[in-house]
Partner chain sequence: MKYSALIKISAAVLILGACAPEITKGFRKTGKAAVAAQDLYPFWMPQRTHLFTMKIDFREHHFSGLLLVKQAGAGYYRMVFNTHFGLGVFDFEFRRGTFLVHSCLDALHRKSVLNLLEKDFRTLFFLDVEPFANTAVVYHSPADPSLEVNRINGRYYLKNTTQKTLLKMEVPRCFNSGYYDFSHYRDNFPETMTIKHGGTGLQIALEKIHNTTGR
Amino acid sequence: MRFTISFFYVMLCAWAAAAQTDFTPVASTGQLDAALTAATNKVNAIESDFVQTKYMDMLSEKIVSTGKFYYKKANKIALDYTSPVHYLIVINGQQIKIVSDGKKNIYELRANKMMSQTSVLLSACMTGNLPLLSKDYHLEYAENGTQYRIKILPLDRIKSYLKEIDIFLNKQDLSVDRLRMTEPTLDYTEYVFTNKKKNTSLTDEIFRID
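So, to be clear: I want the structure of only this chain, in the form predicted together with its partner chain. Can you give it?
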């Protein structure tokens, strides 16, 4: 009798845990799209910490990086890596600046279609502003008790280096909790965003290119 009760208790706990993590398709994607559009329209700036983990399947290894993420409407993004090394990526309009080891490289996104597409994709994924994405992507929507998961499948040549992207949105405020970018080799990079602050007054200095 005691064994039977224990067995059912364990099964109940397992089922409850699975219910929290298992994702099921979203009933109304149109409603979610509208909610996302409304949410992103209210956001002028985002500031957060991030932990980036690169998983390499064949090697059973991972590389962990940390830093700060900044976003300012409409097209300014900065990723300021603090470990394991200092590294800065700034996207501001049609320009991208990369600072590594004190050396600065500036690129015009207009001159490189792939870079430009990737920049739009990253902006959309990191801010949850999915309506930015064009017909070159197939989106699949799912949800569990606490999050929406949106799977983005590139249809064009971006798929040569990105197989799929999974964005996990917090149901409470539709902010991005987690982002997973999977490569064709099945290695993937995951970003976890914490200490998120919306609509802080970010100076343009953070996004300066020159």
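Please give the other form, namely the form predicted on its own, since only the form predicted together with its partner chain has been shown so far.
No partner chains or extra molecules come along with it, only the chain itself.
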């Protein structure tokens, strides 16, 4: 009898855990879009820690990096990688700066439609401001007890190197918990955001391009 009760308890716990991870379609996507717009309109700045995991089929191990994420209205984003090596990506308006191995490269987004579109996509995904996305993407909404999952499917040229994006939003404040970007090869890059802070005083120095 003790074995039966223990087995039943384990199965019940397993079922409860599975129930928290299973997603079902959102009943009213319009209400969620309205809530997202209202939430992002109240946010002027975000900073958080992140862990990036990159999976490549040709490698036996995943590549894990850590760093800080910064966002400031409007359209200012910085990903400051601190481990295992220092690497910096800054988007400020129509310019993007990449610093790797002490070498700095600056690109004009206007000159490259693909890069400009990727910048808009990154900004929308990192901040949860999905209304930024246009008809160039198909969105699918699902939810479980704690999160919304929004699957973004590119419909134009960007799908040649990006199969889909999955964004996991915390139901309590609609902030981004996790972001996974999957390539056509099924290799993927995933970001997990922790220690999230909203409307902190971020200096413009963080987002300098020159």
